[in-house]
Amino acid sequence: MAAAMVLLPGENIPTDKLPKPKKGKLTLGPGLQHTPPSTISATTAGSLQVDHRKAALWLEHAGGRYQPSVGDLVIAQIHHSSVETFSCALTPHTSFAILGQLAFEGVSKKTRPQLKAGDVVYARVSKASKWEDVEIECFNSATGKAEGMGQLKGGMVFDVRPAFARRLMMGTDKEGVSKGGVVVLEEVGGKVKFEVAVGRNGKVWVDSGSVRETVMIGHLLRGADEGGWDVEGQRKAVKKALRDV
């Protein structure tokens, strides 16, 4: 695999390195800024990152910090709540993120969810602007469904990279090969029973009904992001775990 370009504020992506999109559009995520008529340049340090099949690319930032940004699917924790909103942290670096609370598949001013600090919901980013505050929510607008959004009961939440978790939200390609080279949950789900969901954010929520499962679970993608484990180390782990749960 090549190594990923490293860029500086202010530096130009090269025309040659850029997907080719079927329909003629980028989709450019955080880190990076397009300027008429052609030019894509970068707003912070990072790797730069491109998916070519989604005609999509974005930096991964050196200092590993997240920066929300329109479509990225988070995991929050409530903070403190107003009439209208809940205020939720993403990351301990960042203001808190604004929640409606009609912003939930189907629910009423009646019917709203009563959620207190420390309760833990999966959202996706609405509105990320340098200006203003962050805006989350936990329904499609767009179709009105929750698509697996909302409140996360029970579990834990451990916290990764957020390069990781992007590496974690990547899927498998045709042939049911992790295109993120993570294989730690599939390896677990071949023995275990467990819910999951992933933050862009660095988080990862995960429910096994079993605390120890659950603990087991998490500790096994800490060691995979912090040490680097590739294939064959995680498949090698996830079985002396499995011995010892």
Given for the second form:
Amino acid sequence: MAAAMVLLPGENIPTDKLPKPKKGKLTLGPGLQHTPPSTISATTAGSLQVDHRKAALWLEHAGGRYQPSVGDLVIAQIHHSSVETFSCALTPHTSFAILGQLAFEGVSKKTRPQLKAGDVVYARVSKASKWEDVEIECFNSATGKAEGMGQLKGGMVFDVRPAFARRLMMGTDKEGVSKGGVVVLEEVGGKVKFEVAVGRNGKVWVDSGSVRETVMIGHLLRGADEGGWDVEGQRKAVKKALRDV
Amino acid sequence: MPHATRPSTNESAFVLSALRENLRLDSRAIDQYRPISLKFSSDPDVYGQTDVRMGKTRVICNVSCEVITPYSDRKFDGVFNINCELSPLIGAGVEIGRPDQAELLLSRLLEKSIRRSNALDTESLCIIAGQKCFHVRADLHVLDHDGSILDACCLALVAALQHFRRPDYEVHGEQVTVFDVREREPVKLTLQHQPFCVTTSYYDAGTIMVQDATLLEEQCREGEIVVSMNRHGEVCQIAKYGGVPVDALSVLSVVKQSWEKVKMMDSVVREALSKDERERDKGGRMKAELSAENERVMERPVG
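Please show me the structure of the same protein in the form predicted together with its partner chain, now that we have looked at it in the form predicted on its own.
Shown next: the complete complex, the earlier chain at its head.
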């Protein structure tokens, strides 16, 4: 995509931009809406991304608001617990998400998880719709294993923009180049030992052995997010920060 | 549904352990303020509008005035009101018209620091005793909250009062003519001193004292001490509403630290005011027009 087209809400996509699907099916991603018979319009402001191989279209937008969707890994903060569930906050000033007390690995009705208000868990969104409460779970309900989810102890939670969190979770492509263009964590990980969990709702949990290193990692994350550093700028900033610590 | 977010146990424990090692999350020193940005209105006819930013905290202030009848029990004084509002833009369940405790405390501290200390001389606002006076009104809106809103509000208010100009007037017996800004150059207000507020948050029963706390640091603190003073070291008020007890010597050292910060804030305001005056007076034209010297014209004498 040489020059990505920027769309405003309500604008229609011109037909020459649409990829040619092999089986006659076009996949629409977030931010697009289909009005039959053949109009596709944008619902948010963003740049249009097209994948010709998979015949898919979607809009990338650097919005500040996270909307839960099924399968997302999020960092939730427990607000209060009731009889069978914990009420957790995924984002401030929105309704609580429900986490079942039995949605953990290795618990039963007799041995419930010991979580209090203010604790932080890494969970997966299992149900998300506009008209119901969002539901999250701390284990993979198919296999019954935790797979890294559960309570996060110690460390520090940093706030980032949801679009930046998405870039952090994009992973690397075949050559080992980061697809999202964020290399700070890999660069720092070469010299400093730390654990990290990225929540798609705009939160990153970092736990390094020392307070100073965790503060440095948080500072680098904020710089890469708000400063908009590119890959070279991120490498330079990491080198400078590692020298100071 | 709006609910104020409390930080998680991980975050508050981390902030406390970082402070015990003399570290802050944005790599500032323990008593260092964030860079303060103070801007006035760019409109050349508008005086008394300020926009203050301390990191992400943002406050705007607008000073305006009108002519009214003074109160019958204070015939020789004008009226000065401060109206401070937290905007719903901050989030956290803030509603206009329903002040919560934080907003009430903010208004009360501003009243004590600025009105009760007579920073603005209300006698200078009187036009004709008992009949006409100026009513100066300052409206503050907090647009973004990342800690230290009282410090930012006080700075915005003092800068706006120093920047504001009231209309000029003339009194002939019982008749008062208040001139429009286009007829006569407006006049600055008489400020007797410039007070500033410094908020110190403390942790570990007063052993760690932090100035200019961010919102996260404020939510984890054990209490706060607010000191209002001017650059001469004259203290207007010291407030400590509840919180963990602190010994008296710590309070004295807090007052001394605050004095340094007040001097810093005062120099920020002075610099911004002089820069703004230079920009409004481009080419020195104002000085030339307000000068009383006449041009010398050679005329032939009559007769």
